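Encoded as structure tokens, the following chain is the form predicted on its own, with no partner shown.
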Amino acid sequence: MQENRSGRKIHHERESRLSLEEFIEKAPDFTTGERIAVREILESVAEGGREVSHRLALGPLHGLTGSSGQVNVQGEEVQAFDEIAQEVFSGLLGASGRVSVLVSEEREKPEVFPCPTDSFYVAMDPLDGSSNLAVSGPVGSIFALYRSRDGNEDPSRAILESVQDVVCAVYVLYSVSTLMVVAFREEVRMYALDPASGGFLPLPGPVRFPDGGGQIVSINTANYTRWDRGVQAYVDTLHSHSSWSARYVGALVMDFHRNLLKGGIYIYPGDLPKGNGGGHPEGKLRLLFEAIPMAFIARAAGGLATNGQKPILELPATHIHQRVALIVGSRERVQEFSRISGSPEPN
């Protein structure tokens, strides 16, 4: 290392930045298999990412920006580039020969794949927030990766048995930039892709919520009146402190992004039914491919996550398009939510 201080900033900087192959290498928890598994799943969601990137760039050009005329599973309307997304991470997932269970919010039952002995249950939301692209506004790709198990041949009872042996976490935000955010157990590493090489380069890391929890929360307050008491009264308190800033995208990735890069919350509760019906009381997003995700991505870089009742981690899962709540962010922020709300504390 040279001498110098500009000598000792870039060895520190180098020291700082990992390969996708090197975080891959540092891993817990990993047999020799597993890990070529997880390296080959993961460079699958990067190829899609580059691919779903450059085909965003040129959706307006194409039209390609507004509703498919379609509803999917979910009873939502079915964005043109959410159908693309999805057979784009399927079929490069179905391709790496890794991946024996593939479960999406576009699909209403599994995709089963032939695999080898090491092979991992892959659950995904291939386009979030695909109503944002009408404006050019950022989406993201959400996956998590579970540990398979052996003798069950139902395959969405397998992944619901599974889903508390999360083994590792990515999500990919298309925005100015493309950025593929990946966990593993206690770690977080960002990776920007490069134009030119079309690469996804290391960006300085590990990534962690900022000390101190931050000011920012994302919350839709347009939905106040359909909220429990204990939500409203947390938002009643927020009123009160002029050192919060409201911020809300609408697409989870985003907003994630943005509270864990400067810290803060990201709430969306239960909701009453509105007075044409609907309404999720049990929550609206999913547990197997957005929440779970994004609860262990938090956890990795020292947050928390909770359906307000019990931490995201330790849900049961019942139905592989199940819905809940969910309170991520800093530590600090879900604790005081949940005291403000009157829910259990997270630890």
Ligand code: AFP
Contents of the next structure:
Amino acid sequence: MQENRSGRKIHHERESRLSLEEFIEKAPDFTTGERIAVREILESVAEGGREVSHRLALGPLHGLTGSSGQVNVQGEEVQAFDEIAQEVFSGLLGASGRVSVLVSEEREKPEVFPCPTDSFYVAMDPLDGSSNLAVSGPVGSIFALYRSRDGNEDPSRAILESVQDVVCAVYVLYSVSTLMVVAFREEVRMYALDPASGGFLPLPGPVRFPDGGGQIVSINTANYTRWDRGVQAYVDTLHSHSSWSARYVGALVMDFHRNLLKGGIYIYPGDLPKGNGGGHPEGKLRLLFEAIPMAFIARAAGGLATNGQKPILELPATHIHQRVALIVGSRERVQEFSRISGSPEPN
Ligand code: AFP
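Given the form predicted on its own, corresponding form predicted together with the named molecule:
Starting with the chain above, the whole complex follows.
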């Protein structure tokens, strides 16, 4: 670290910027054919991110920031943009010829596409946090790529049996700028959309949780009375610390991204039904569409993710739309959560 003329600390660029092609080229574990397939899938994600970003910017002018009037497979209100993003990404990923099975938070059943030998399964949440659009708040798109397997005729079974074979995870954050964050097993890189050229240009990297783990805690404390005693004990402890800061946007991509860069932890525990029903005893977030991709990115950036009992990346999947509790962030903050809440410490 160096100081500039006003005495503020500035970080060295720890490494050169890598273009997306260079990053894919240096990723471990791929054959030449797989590397081509990964590149074509990520190019489709980038193209979709560019298109969704452009349409989101015009959304308020076209009256597209509210509900579509439909309810999705999760029983949640579908926002107009959930459906737009679904169509954009499903069209591009299907046409890439490199995705044999696509599962989405917005579709009950998998989509199956004809592919050559080198292809992957993809799970996506095309527009996470979409209720934020009513107030022009940040939203995101989330993707995970899984190694495909020969010989499984049932696409749902095929993807459920592959959840521990995730090879790449990506999110696109649509905020004051549009960013694409890409992780392979051991490294995370970040790209910013240049609206003039349409390219996602590399930012300095690799991206790691900061030393010390940071002090930001993101949790919806309105649910306090519905949590188990361990989670309550953790939040009680925080209130006696002066160093922590609470930040919660209610869009996982934004909350995770801030904690990745600044250091901190995101928590969505299971919660019991309220008097009027509702509640998410298993957790609200989805294992395939939200928890696994964020856990994979966190691990590649030096962090951890657990459901409070086991590491997210070791959980078996029994259902495409399975929900799960998610505690994800820097190693220090997730281990501290586990100690205070009395749950097994992940490593
Ligand atoms: P929406 O896509 O319905 O806005 O849900 C977003 C989300 O799944 C996730 O992105 C947030 O972190 C979480 O829900 C927020 O949930 P609460 O509003 O219950 O805190």
